[in-house]
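A single chain comes next, written as structure tokens; it is the form predicted alone.
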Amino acid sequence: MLSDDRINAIIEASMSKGADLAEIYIQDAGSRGVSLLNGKVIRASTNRTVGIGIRIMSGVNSVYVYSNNLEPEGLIHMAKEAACALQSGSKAEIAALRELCKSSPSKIEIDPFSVPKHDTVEILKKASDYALSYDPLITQVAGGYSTGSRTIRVVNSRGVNREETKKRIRLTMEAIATKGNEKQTGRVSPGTMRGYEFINEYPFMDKMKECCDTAIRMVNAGYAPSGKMPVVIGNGFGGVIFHEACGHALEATSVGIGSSCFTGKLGQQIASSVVSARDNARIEGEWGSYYVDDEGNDSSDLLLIENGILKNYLVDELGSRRMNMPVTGCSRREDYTFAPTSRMSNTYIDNGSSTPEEIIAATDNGIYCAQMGGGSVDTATGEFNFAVNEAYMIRNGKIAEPVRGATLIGKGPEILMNIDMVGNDLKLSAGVCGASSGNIPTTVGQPTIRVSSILVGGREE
């Protein structure tokens, strides 16, 4: 990698036609991965990424120049001709570099890039054959298998040098159902930042037996209803909804610019009172966390709603800029060919005082989502659409029979305020986020939750 004395070279021609701030991220990263379908190997895949960024700002103007080839004169010359494109006149003094700080938030026992792939692959394959020989109606299997390293060193004008270094490990099983012409999927999806003793201890026949099951009954459900009515979303991958519909709205990405639905609510009451919310990226081990971000500030275990209260947004430089706040070290970025700006980490629903039976048990008729699928939000407006994987009907405080194709429609705002009950449940869930800056391995969580009001698409048989 490159020495001190270049990196001082490339921040000095940077700044060399006036600028606040140079920064420079340096990255180092390798992946390998598995598919599988049917039993049988579809792709297999290494890779390794090196690169560099360089961001230069003057106020809230910045200019972002990315390349894979690290000779110190090429970089330099592109640091010259980024700060020609800036030009803003006025130059900030450059900090003395500090000495070199490192970190890393994985749990790492066995690293995964000790273990052969050929190992992950007979785990899946005796997982795939489990599945198609567990019922007819299950006509397809698909596995997967990831694990990537990445290295990465932040060093700025201002004399911040950091580098950390995270590894992560995905498992994907998926089981589809056929019935006629109706398909219906079953899956499971979890990643972490630990080694591989997470694969050596994952329950694969338990977990693929699951998919089956939820596969066979969602294609032998009938359809659910439409209207308005009370929806207990498990916990969980059902914070996706919180992460969509109210997650992204608080990133200074759309509240900087005044596009977010809560732009100027700071301090004042946005969800029902039994609602908390974080977004914690200094959780060791989990799949969305860092200790350092993307622009070398300390993440942060950052309360965003306490109690309904709008307690804090997710803010970036940029965005510090823009709002006048101070930043909370929530900048990232897919690599190094993006400018990083705000984003989720490990963002969730904290848990409430109510028990899922109780939620359950208190709602005469309703739905109960216990799969949440994909879906769409709108950050200025808060509206969303959600379809649910895996949903039953709630009939007299007790889960009912099964229905497919119920969609969740409605707006962030509204459901915020309308959440009545909170379980003491709260699971995290693992996730990719796609935004401005590329995807990132986000998670996403809650508790079971209770929704008292909320339009389900679906239709009658």
Second form
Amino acid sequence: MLSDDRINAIIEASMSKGADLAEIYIQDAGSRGVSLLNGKVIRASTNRTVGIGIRIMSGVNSVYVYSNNLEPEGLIHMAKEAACALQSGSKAEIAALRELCKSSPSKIEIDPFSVPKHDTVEILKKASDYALSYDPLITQVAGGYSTGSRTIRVVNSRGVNREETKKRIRLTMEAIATKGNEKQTGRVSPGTMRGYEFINEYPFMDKMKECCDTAIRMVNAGYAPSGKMPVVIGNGFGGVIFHEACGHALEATSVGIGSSCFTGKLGQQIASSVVSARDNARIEGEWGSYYVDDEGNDSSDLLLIENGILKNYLVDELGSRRMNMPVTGCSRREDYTFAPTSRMSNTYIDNGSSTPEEIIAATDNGIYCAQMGGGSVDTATGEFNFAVNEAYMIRNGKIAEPVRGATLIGKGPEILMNIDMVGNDLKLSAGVCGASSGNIPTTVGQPTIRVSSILVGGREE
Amino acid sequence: MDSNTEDIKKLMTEIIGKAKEYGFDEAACHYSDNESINIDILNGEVSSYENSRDSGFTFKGLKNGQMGTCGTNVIDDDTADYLLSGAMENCGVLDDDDPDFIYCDPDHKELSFSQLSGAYDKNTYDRFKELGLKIEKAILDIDPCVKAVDYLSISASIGPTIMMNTKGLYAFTDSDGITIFAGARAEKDGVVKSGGHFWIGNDIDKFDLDSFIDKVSDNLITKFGASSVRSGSYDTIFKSDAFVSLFAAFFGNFSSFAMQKGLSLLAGKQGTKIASDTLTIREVPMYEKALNKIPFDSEGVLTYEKAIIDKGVFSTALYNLKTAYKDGIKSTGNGFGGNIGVSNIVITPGEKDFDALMETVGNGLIITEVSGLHAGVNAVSGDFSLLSEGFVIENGKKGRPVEQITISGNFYDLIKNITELGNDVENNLGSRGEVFCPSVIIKGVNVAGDGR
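Return the form predicted together with the partner chain of this protein as a structure block, the form predicted alone having already been given.
Complete assembly follows, chain above in first position.
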């Protein structure tokens, strides 16, 4: 890796034509993964990527150059070229490099890279065998395990000198039930920044049974109805609704250029008064955590919404310049091939006061979405859509028959105002979020919530 | 071929040359190198400029029919050992019932296909800046309601890929390309709409600003006054990119791998009718209008033109070496990136223009956009339910815009319900090549909305 002297030389070259900030991001990442289908390992791969990204900023303009070649002379040349492209009028002082400060949000007892792949493969095979003999309707079982390690170093012309290491594990199990031409899946995909002890403690058979039961229930289910109705959304991955309908529109990426539907709404009521929400990057061992962001700032436990009032945006360096607000330590990127931008970490609606049972009992007729799939949003218009993987009708305050094929659509600002009950069973769930700085691990979460009215796109009228 | 390519070739020869030492029966090595530049324009200036050079190796080693892979972009003295030992470790955990292969056609040991445009040197910062500012201004000038061009990027990339294996294959390709994406925001009476357009090409001089701006305008300004529609069944015209997006979500079902593993309902249906007579879908790897011609796949098998659906009949599934062996046939040249994929796709157009298609429908809907494809589809069962937008068709004419509706149904029913295709072919970005597709009429599409 590069010595401090070389790094200083790159920063000097970057600032040689004037700039107010030069930033170097160096990444060394490795991953190992296996995929299984019906108890057989059909793919196994290993990968390592090392690279460097250099960003130079002047006001709200920036130049970003990157390469996988860490040869110092080439990097200095690249930095000089970048400096010429920026052509800044003014030049900030270059501060002396502070002492390197290392951190890790991973909470590791057993290093996942120290455990042979065979061990995890054997567990997944047992789970697969169990599922294939569970019920004749279960026709395929897929599984996967991957572990990744990433060390990043961020150095900048203000003297920032940080290094952070993250190790993550992601597990996937999926059971597919078949009935005639119909196939439905039940799936779990937990992710963690804990060590291999997570795998040792994970209740594989219980979770596989849940996958099978869900797939069987859904393959036997009728189609969901269409139309506006009350919707109760289960805890955990149900939080994807907040992530899409609100979280993205609170990122400086869109707020900073005035394109978000929540621009200029700080201090205003943007959600119903039962909604409070946070973006907390500082939960040790949680999938979406980091202590140092990809600009070298400390991450934060940020209150986004308090009792319906918008309290904070997610602000990165560029957003800070555009919005004249301090950074919140939320700058992230997939790898060195992306310039960083404001992103979410572990983002969730906080606990309310109702029990999940009270919420269902208070709903005469509607849909209970036990498991959400993914979704997407247009941050300018607020329009979103989510798939529902596992849903049930609610009739007379009770959960009734399962229904499949439902999609929830609407506009973020309206849906936030329509959340009228919030449960006390907050749960977090791992996901992957894609945006302009690439795909990054994020956690979504919420307690059980009720939306008084939302458009359900099903198949039956 | 420059000296760098010679160095890389030497390193690749060394890597696969060590394969036997590490215990592999056969081995292959892939290399790719990419140079790119990108500029983003915002508020009358270049907000960001990116420049990169990135390369990497992937090694595949075969032992007892099991293929272990390992990749890295670290090029140093340890690269060979890292790749070989990583792949060998992976071979040790694989236990697939079906053997894999490393291949070289004895008649085509050396494959070389360069399609550099010769125009790449025009892609400079200054040129992109000038063009970007011109595009931004032209979009803002479309109408006073256009408030901002929130996203405008111009990027270009160039680079070779090299593939070598122990069977004697040496395959080389290189290409360059430019993409322009623009996304704008407009506001009228407190209602915000967004829309944009893209262009791909390999010669910046061939970019036509006027037609690009017309498309942005079509995709943005016409959206005002939109509302939902009543739930029901509608005869619908899918515009080219909406149809391609929807079709792409289910395209994996044409893969022989999905069929062999019981994950495609098309298994066993080759040679039978699965779609309307009006639908013919061909893979044309060397299609003259395609930006990138693809003469061979990433297993070194020559690609060739073929119908996937011919007048509604499912003519061939897509095979790589491994799945072809299992079915006792030859690979169809669809082994891409360790999976099964396609090159350039051409959907045979009909004869009517878009206005005539609307007249044919009489009363119904135009779907211009579908969202949420990564989540709102069940790729295996074919079920989908997707947020969509478009326009109503009233008495054969385009009427008011439509928003906040979902279209739902089943892919396998949908392709049977195609009644006609237009002649308005547009190119869309595919996973590897392009998809050339016209507007498509589908009868009886299930729509959910809360309109009255």
